[in-house]
Structure formats: C-alpha cells, structure tokens
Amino acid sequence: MRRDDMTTLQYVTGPSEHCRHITLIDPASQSPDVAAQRVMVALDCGTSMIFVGGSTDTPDAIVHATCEAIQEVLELRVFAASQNPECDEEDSKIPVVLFPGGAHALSPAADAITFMMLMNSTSRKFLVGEQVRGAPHLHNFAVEALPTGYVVCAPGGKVGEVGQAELIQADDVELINAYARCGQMFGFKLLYLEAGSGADSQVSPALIESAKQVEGLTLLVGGGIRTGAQAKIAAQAGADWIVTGTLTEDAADLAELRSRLSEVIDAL
C-alpha cells in the first residue's frame, strides 16, 4: 500500500534522515497469512518496504496470494489507524514491492516491482531477457518499475550462481563505480548491491563507498546482514537502504522475529 501523494519511486529514492529498512518476504519461505503476520511485526519494529520475492522458482500463484494477503493486513492496519486520534494511518502506508527471480513470479497486488537488470551476468536472460518476458504483463498489470541496477558481490550465494555472475571482490573498488557510473547512465533510480541470501559476509562497506560517490542513484545493500552492527556498517559506509530476508525465515517465532528486526532497524 504506498502513500496517496507520491509514486513509490518518489517514496524510495526521496530524502531520509536516515537509512530505512527493507523486509524481504520470499513467497516460498511461508504461507501468505504466515507472511501477513511477519509484516505486520516487521511494520512494529519500524520497517518502511516490504520487498516480495527472491526465490526463482516461486510460481506467480503464490507470488500473488503473498501480495494479496499482504496488502490485505496493511489496509486494516490504516484502517484501525484511523479511528485512533493518537495514530497517523500514514505510518503504515508502505509499499509492498515485487522483487522476482524471473518473469513468472509477477502480481498485479503488488504496488511497485524492482525492474532489474543483473548487470554482471553473463547470461542474455538476466541482462534483458526475463525482463523482456515480463514487461508487457507488467503494463497490463499497471505495476510501478522501479528502474534498478543489481549488482551480485562476494561471496554471491544461490543468486550468484543461478544468475551466472562474475562477483564483485570486497577490494574491486573501481570496477563497483564503473558499474554504479554505466547504471546511471543507463537511468537506473537505484543500485542494489547484494552478497547473496544468507550470506556468510556481507557487502564490503568500501564497495558502498565507492558506490555512492556516483550521484543519482540511491543505494540499497542486502546479503549477509543479520545484527545491528552490519547494518550500521553498511549505514555508514552510504546504503540508503538495508535489506534483510534470512533474518525473518529463520527466526523460531514472531517474538524472536521482534526481536531480531528490532536490534537492526533501531541500529538505523
């Protein structure tokens, strides 16, 4: 559910205080209420997007009954929100944005999509191919594209692999703002360096840095973050945004879910 007074890409690369968070729901992680129910203590603890996505193998059902259950729970939550003078309905007013593996896992539920092109792949399908696939069921969906440039870095995980990546080293400083420098030319809005789910590392805070020297593009860092402390070192180092996805799957329950989401996001 985004705002009524701005594009979700307005919301996305505008100004902040400070650097936001990002929950990462994977459809194949859990049932669409479970997820409802981990977005709803996500938005607790101070989330401000809801990413959909990440496995590449997720069929477009489940991709959409996620979306649907989802924005469900966000617009009861306005809606209690606004018969409370004490609560500001627009506080959970936050986008739930599509972030596929391919052009099968697309929802016209979802407000906005990540429009990625895996930049340093060597396959044609991640460069151009699965996008190609995918645009014209996004124009007939009416679903935002957030113009992105995706960039997988040591150590790379699953989505390395699969998208057949030549990873970025921790010390290719230069090579990452060339990346960051063509993305811009390209007009890319955001550059999303990733270390891959469940990283064992995160993204090297100097690959962050060199990243940002590039103007025009907000930054979004996800891979291997799991404690306040790495998401204060990516904060620092310029991310505009955090993203966590293992840190919700993996916790036993909702309150070790408060937990963990609590300590990253108040580290913000």
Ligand code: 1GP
The other form holds:
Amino acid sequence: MRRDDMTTLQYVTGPSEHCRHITLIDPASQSPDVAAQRVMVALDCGTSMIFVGGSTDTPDAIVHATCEAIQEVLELRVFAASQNPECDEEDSKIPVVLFPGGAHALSPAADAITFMMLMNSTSRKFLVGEQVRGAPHLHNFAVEALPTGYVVCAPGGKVGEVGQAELIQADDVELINAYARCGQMFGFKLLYLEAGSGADSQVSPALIESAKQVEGLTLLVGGGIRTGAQAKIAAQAGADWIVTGTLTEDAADLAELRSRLSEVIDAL
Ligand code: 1GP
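Now the other one: the form predicted in complex with SN-glycerol-1-phosphate, given that the block above is the form predicted on its own.
Every chain and every other molecule in the complex is listed next, the one we just looked at coming first.
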C-alpha cells in the first residue's frame, strides 16, 4: 500500500537512519493466505517493504491473488492505526513491489515493480527482452517502475544459471564498481546485489563497499542472509536495504518466523 505523500521510488530511495528490511514472498512457494499470514508477522517485526516474486514460472493469477491478499492485510493494519491516536496512519503504509523473473508474474494490485536489467547476463532476454515484453502491460496497469540494475554475484544459485550471468566473484571490487557506475549512468536509481536465493554465502562486504562508492544509487543486498550477524555485515558494508526470502519460507511455524525475523531486523 502506497503512502499518500510520496511515490514508492521516493520511499525506497528516501533517507533512513538505518538499513531497512524487505520480506520477499515467492507466490510459487505458498498460498496467498499463508503469504498474508507471514506478511502480518513480518510487519509486526518491523519489515519495511514486501517483494512479491522470485520464481521464473509463476502464473499471473497466483501472483495477483498473492498481491491482493497482502494488500488486504496492509489495509487492515492501516485501519487499525487510524483508530489509534498514537499511531500515524501513513507510517503503517508500506509498498508491495513486484520482483519479477520475467514479463510474466505481473499484477495491477502491486504498488510498484523493480524494473530490472540483469546487468551481467549474457542473454538479450534478461538485459532488455523481457522488459520490452512487460513494459506495455505495466503501463496499462499503472504500476510504478523502479529503475533497477540487478547484478548476480557468486555463488549466484538458480538466478545466476537461468539468467546466464557472468558471476561477480567476492573480490571483483573494481568490476562491481564499474557495474554500479554504469547503472548510475543509465539512470537506474536502485542497484540490487544478489547472491542467489538460499545461497550458502552472502554478497561479500567488499563488493557492497565498492558499489556504495558510487553516489546516487540505493543499494539492495540479498541472497543467503539468515541471521542477525549476516544482516549486520551487509548493513555495515553499506546496504540500504537487505532482502530475505528463504528465512521466511523455511520457518516451521509463525512463532519461529517471528523469532527469526526479529533477530535479523533488530540487528539493523
Ligand atoms: C533472492 O535475494 C533474495 O532473490 C533473497 O534470498 O532467499 O536467500 O533470502 P534468500
């Protein structure tokens, strides 16, 4: 749910005293009802944005149902805040953002989309092809595009393979800086450093620090972050946002999810 006083891009790139947290929900891995329950817990723990997407083969209808279920949860929270004189209703509005694997998996119920170029892909499809297919639909949906450079770092996981990425290695600090500079020159506002969902090692702090030297980019870092200590490493290296997905889906129940997410978010 978008705030009344700013665009989603302003919210994402705006100032914050600390690194913020994004909960990634993969509609292929859970029903819309379960997604909504998990989002409710994530909001209690202090998450600041919801990403919906991740898989490459999720039908539009499932993505749409998931976005709608999450928006309903957010509306309830905003209503609850409006009844509490100590709460600012606007503060409880957080955006639901599509994080697509391609020109499918789109929904008009989302507030925005990370409109991404997989910058280190060797395939035209992921550099610009899927984006050309998706752009007219997004225009019709009036979903706000967040111009995003997406760079897959080792180990890279499935997205590295499917996206045919030339993986950035942990010590490729000059190369990641060049990607960041290139993204800035293209006019991207966000740069997402991705280690791959479920990665056994997170994006190296050296890469984050190097990308951070390029001014004017909001840095998102995800893949393999499961603990408060890992979250802190990314935040201290310069991440403006960290993204966690597997953490949510692996939790045995909502109580475990609450404790895991609190640990990560509190560390920021
Ligand atoms: C994947 O970066 C995200 O695109 C999140 O990764 O599932 O490892 O948290 P995890």
